[in-house]
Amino acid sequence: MGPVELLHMSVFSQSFSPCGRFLAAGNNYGEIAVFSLSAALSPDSTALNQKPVLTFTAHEGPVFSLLSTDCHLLSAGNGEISAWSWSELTKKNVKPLWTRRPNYKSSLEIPEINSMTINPRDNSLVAGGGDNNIHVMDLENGVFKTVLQGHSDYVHCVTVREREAEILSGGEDGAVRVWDSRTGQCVHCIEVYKYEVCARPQYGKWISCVTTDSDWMLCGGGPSLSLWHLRSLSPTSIFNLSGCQRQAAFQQDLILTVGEGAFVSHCLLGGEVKAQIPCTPQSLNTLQLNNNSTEHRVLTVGGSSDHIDVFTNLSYRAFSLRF
């Protein structure tokens, strides 16, 4: 890859291997890079250990979403989802186990898949994307079994609220929809931009991130990042962050979030922005916490750069991996 491509690279997605020793990252060129965290974190690590052990082209178009199951890496690009064996990837074998495409209404346009999550209740894959729909696939037999219809514009993000058997989705239409995963029915539709405390008309109404922790939901995008109580369906905290937040995560008593701006924000549940930790990329798309391994428990952050920042301590960047 030449200097121009590196200059214009964006990292959109990340996923840790089930063993927690590897990190996969997807970029705007359809490539997936696999990094050895155990090598990069070892005391005698060199610059070479911060480079991928493997880079391959997985899709045409950007890899907007990556997700790991017990033994597979799932990747989404140009309207299709592929599965790769983690054990084969670590041996540098890059043949997909399967590639599936949801049943789109039109065969002409290829809608992007922006977000994927696993519903552990029925071992299904939930994928949201450019055709305004959420497609649910049975991972056992690889069949797309249901389509959740209701968004009037494309879906940016999906997440699962396990205990309640609910799927939540956020879209360009400004709505967060709550779906009953058993019936496929939409049970709530929250138009976040209509709440004055969240609205930021200058940024638009779209929702680019949604995540849950039992009775709580975080969502943001055009509207301010906000914390909602899902039983009362009301916003309880609004985070005063500039720009649009693209990914947020609950981490014990903190909320970690990234978006426009070269930093990870640490927020308190009450709404206070406690710290903003500098990062290498000028704008950030993805943040992942490695909960698959106590030994390699890191936070990794990627965005408008070929660098992926690694935090061994949430308060400062230890080093960067490089595509």
Given for the second form:
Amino acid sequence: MGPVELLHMSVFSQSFSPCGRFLAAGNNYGEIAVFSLSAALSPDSTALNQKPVLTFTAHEGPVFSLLSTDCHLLSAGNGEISAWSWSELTKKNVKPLWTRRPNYKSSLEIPEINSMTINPRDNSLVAGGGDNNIHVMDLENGVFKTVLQGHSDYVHCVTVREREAEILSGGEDGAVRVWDSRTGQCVHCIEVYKYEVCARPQYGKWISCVTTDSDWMLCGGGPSLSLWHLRSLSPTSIFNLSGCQRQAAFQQDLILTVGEGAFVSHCLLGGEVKAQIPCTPQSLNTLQLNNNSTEHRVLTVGGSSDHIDVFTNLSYRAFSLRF
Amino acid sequence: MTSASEEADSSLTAQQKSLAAVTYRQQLHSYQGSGSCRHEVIRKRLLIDGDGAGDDRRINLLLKSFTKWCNSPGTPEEGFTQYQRMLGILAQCEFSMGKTLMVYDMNLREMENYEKIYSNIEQNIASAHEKIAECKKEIQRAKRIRKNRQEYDALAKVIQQHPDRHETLKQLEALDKELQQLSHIKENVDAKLELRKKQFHVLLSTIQELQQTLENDEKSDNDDNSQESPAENGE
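Alright, leaving the form predicted alone aside, put up the form predicted together with the partner chain.
Following is the full complex, with the preceding chain placed first.
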């Protein structure tokens, strides 16, 4: 990988292994790199430990979404979903377990898959992508059982609201749709750009990040990042961040969010931005918290750079992993 | 004292030579045995009193002077002074042994003291660890509480935007009352209308009956008149 390729690399997705000791990151060249967190975080780690232990080409197009189940790593690129076994990856064996493709209507162009999530209630994989639909696949037998239709433009992000068995999706058409996972019907449709408090017409109406905490939902993108109360479907707090946010997460009493701008923003639920921690990449695409391991509880962010910043303490950047 | 001057005069090499000689003699006396024991003893003795300026030399001096004193043919005064000298050296040896014993005791007590301090510090470390764990739990709890409070505040903000429930209820009640009044008035007006309609109906039907009766009367009058005139003409 020459220096020019490294300069133009963007990290689009990350996922921690179920044991919490490895991090997989996918970039725009279709490669997935596996980093060893235990080596990088040990007291006698060197610069070599911050390089991946394994890099392989997973897809032809960019790897937009990575997801870990109990023993598999699922990656999605240009319209197909591949599964890799974590135990095989740690042994440097890069043969995928399976590769499946949802049923697309047109066979001419293959739409990309932008986001995947697992619905733990019925052990299914929810994937949303470029064909404006959300495909639900049963993980046990690989059958694509439901297609949720309703968006009029491509789907940016999907998330699952566990307590009520609902799937939330945000799309380019500016709507956040709430689907019932059992019947496949769209229960609510929130058009965020129509609310004056959060609309930012200068950026557009697209929603690029949706995340939920069962009662509350964060969504943002073109409109400002806003916190919504799902039962009353009303926006309660607006976060005054300058760029468009690409990923947000609830962490104890804080909200961590990344997007345009070389920093991670810490916000309180009331709407105030508590801190903005600077990072290496100029603009960030993905943010992940390692909840799978108690000794390697880190936050990692990646974006338009070949560096992935690792935060051992949320308040400052500890070091960077490099592709 | 002669022993002191002897010590002062002798050089290091002489002391070492005497020590080596003494050691060799000791070996011949005590150990008839193997080579390794000899090395051990040599090592130990060199470690304890390598330079020969201490108690070891004094004891050997005492032994030497004792044997000299036993075998000396000199005058009783000389013998007595020699005897006194030996007592002095013995006292010195006892004194130094007593000192060493006390130092040994002191070391033991110091060791105990250190053991105590060590276990004390260990306990403190353990309790500090516990306190840290407690505090961490407290922080988690506080964070949860803070999050709940913030959610509550956010919801309260939204709720405040909507009007008060009592006001709305009062408005609803007032509207209800108005509605009732209006419907009451409507009923009254309807009843009046009905009554007037009926009255007018009665009036009109009476008028029509009267008209009819009048017409009938006129007709019968005409008939009567036409019937009467031919009858009158005929008579």
